[in-house]
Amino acid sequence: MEVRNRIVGFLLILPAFLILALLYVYPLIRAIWMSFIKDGFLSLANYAKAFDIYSRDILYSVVITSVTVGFVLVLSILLASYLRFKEWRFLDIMYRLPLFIPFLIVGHAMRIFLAPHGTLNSLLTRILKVEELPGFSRSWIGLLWTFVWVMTPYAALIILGAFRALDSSYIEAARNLGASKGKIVFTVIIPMCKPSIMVAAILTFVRTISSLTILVMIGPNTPNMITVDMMFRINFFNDWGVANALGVISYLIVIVLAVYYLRFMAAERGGIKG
């Protein structure tokens, strides 16, 4: 009976084991080989040229996601918090809307916006009294504001359930002890859900680090993100190697956040068992 609700539950995941193998897999595998092939011969040359022509490009792509997961972390982490606390269907409901907006609609959206005489601009000459200002729509601050507002409401979704799933019991316990809101987020919250601030967090960083189109229409110029220069080498030089060797790159660098998280629920579940 047990050996055949294995074959039953194997033939079930079957379907999605092939296509994950098929759409997923097989390229990641076939990247990563081509990715050390040069002239037919296995060789390091894509992974030389890629760090000799885009090192700063990789550098600028890590620094920029990176300082979008802070903001994010932050706004999201004050959103749920307040959420948490208070309800308020209305932001609840406004703060998500960023979710089922295209990243295309959103680059267009956002360059319209940031654009030298674009609507924050004409806003801001009114207020500040000034016939002009600078734009932001190709600039890395305007790259860095358009991140932040369509990746908060996805943090903030997986951090406000955490903190609503949270027994109250602790919170109640706190409040009776003379702890405020604040200090109740900062000791008790956060603490407990550590575990879904890192998934938010590392889930930023890889939409982050894995986006075009919003590069494509509002990123600058020089530098560029890994994204980017993959595409360049491809549709310019059809040079696969390297394309494949940036993608090789931006995996290792995922990779580093995804051992350190499972560093991380590894010691959380040993202090629980211990």
Second form
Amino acid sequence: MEVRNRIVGFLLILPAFLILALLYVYPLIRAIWMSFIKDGFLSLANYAKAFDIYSRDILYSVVITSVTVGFVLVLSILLASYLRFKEWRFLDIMYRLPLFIPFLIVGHAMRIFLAPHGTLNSLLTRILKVEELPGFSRSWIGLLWTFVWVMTPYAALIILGAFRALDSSYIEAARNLGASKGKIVFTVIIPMCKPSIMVAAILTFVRTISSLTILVMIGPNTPNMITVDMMFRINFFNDWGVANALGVISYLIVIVLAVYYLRFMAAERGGIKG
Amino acid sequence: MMVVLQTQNLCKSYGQVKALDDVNVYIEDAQLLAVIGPSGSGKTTLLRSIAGFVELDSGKILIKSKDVTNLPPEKRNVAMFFQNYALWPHMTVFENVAYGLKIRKYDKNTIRERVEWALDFLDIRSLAERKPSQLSGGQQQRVALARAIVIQPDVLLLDEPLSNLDAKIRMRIRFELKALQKRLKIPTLYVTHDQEEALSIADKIAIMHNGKVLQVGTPEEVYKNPVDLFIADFIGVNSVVKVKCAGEKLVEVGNLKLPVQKETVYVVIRAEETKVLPIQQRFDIAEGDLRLEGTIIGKLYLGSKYRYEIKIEGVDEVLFINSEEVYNVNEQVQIISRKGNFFIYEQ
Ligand SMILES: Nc1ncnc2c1ncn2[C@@H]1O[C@H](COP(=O)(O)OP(=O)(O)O)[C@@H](O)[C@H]1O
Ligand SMILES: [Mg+2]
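What would the structure be for the form predicted together with its partner chain, rather than the form predicted alone?
Let us now look at the entire complex, which starts with that chain.
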């Protein structure tokens, strides 16, 4: 009886498991495997080449992504704090709008907005009373701006959800003891919502480091981020080996984060800081 | 005598619901005012408006003669005790209690001294370094109290502080709380739906119903002289006899003939202070005492006594009265209630 139940249970999850294996696990393993193959032999040559040509880009990816995460967290915590204390339906709806705009369109809009004679610069030249300004659209500033613009709503959605789920009595107890709203955000709300803020940070990191569309639309030509390098390796050199090596490197960066996150969660739950 | 807290004509509506309807209460010196009433009567709304969490429609709140009606919660020096304790889980007991002092920017030594005083006062010094999740319900409650009293508030607000504890502990804490309040001499507003708790702990009681304060007085006053049917029935353990009068000017309830003007007469009988006697037993009743005759239709054993269900001829509601005597079902009995132990109202 016991065994039969298990078999039935196994059969029930089998389709889902197969799809997952076929669409996710198999390509992942294959990509990892191929990153170690050079000219039909097992070797580290792809990695050597990837680090040789692209170590600057790898660093650049990590830095741009980290700075993006920093800005996104600050903005979304500000927004979420504001909306936690004050109901403002307009803002509540507006901040979510970018969620529904495809990256391609965002990239295009930002290209116009940030171009040498684009919206931002016409405004700035008039305010600063100067003739000409360089465009931001092919620079790290424009890229950062766009990433932050695109990623903030996602993070804010997660963080505001957590802030709103926090029982009001925790906040009221602090106000009752004399704390201002700003003080409460730092001493009560953020510490109590830390797990959700971590999730928002990690999702933002992963989404940013793996994005391609926006980079192609407005990213600087050099240095570039890992995803663009992968695309070049494949499109221009048909070099899947190095592309896969770069892919594995970005997996590893994310896995470091994931491990950090899991250890943080374990510490939150069981108090076993390691 | 100094009035520490005074509310003047507080009104607050939520849509059609009048949560507060012209509420006037006050606390003198270090009194404990218990606000009681059934669920939904506006007790929490009253407490929260004193703390500053409710935007009033009209009315004024004075604390130590100062108008605080328009001050935000953080600017009022009142301490609220939350029903769920609301201890911050990421802080230790010490940090929880120190929070209000840190906000007030006391120096480190003063904070340490005052927190340790509060922890000692509530006998929880040994828990200082624990997190709230490592405490029992009773211990959490003490921490929440320590956090509230350590800031030396002008008024202490307690919203059903004992409702999360089980019955046995509740009895003990009730007395501890009263002793603590007397020692600290903090004016206290204590909200509860448990009239027995209120009677035993309060200096004064305010009874609320549908957003209105119906009566304010000492526990003896409201117990002995309830001003209306609702209060008489709400306070104490009672049975109510309801008699409809078909246009007559006099209605007979047991031995009493009552003049009536309205449609229905209600007699609220304090069940704890009523005797059940065998029907034949001679018993001298004085002027104004109530004597009813009835039949036992059910009984429950309560340990030291029985709880009898008694049916009275011509009355729909059955009475529930406790007695140490033993009777059998279907036995005829007489019920005697002395003057002052029952109340008559018309409606
Ligand atoms: N924030 C609110 N929104 C709508 N109605 C409320 C709100 N707070 C209280 N009420 C209503 O006001 C009445 C009094 O509530 P409350 O003060 O909580 O009563 P109590 O504490 O005596 O049980 C109830 O009918 C309740 O439904
Ligand atoms: Mg309540």
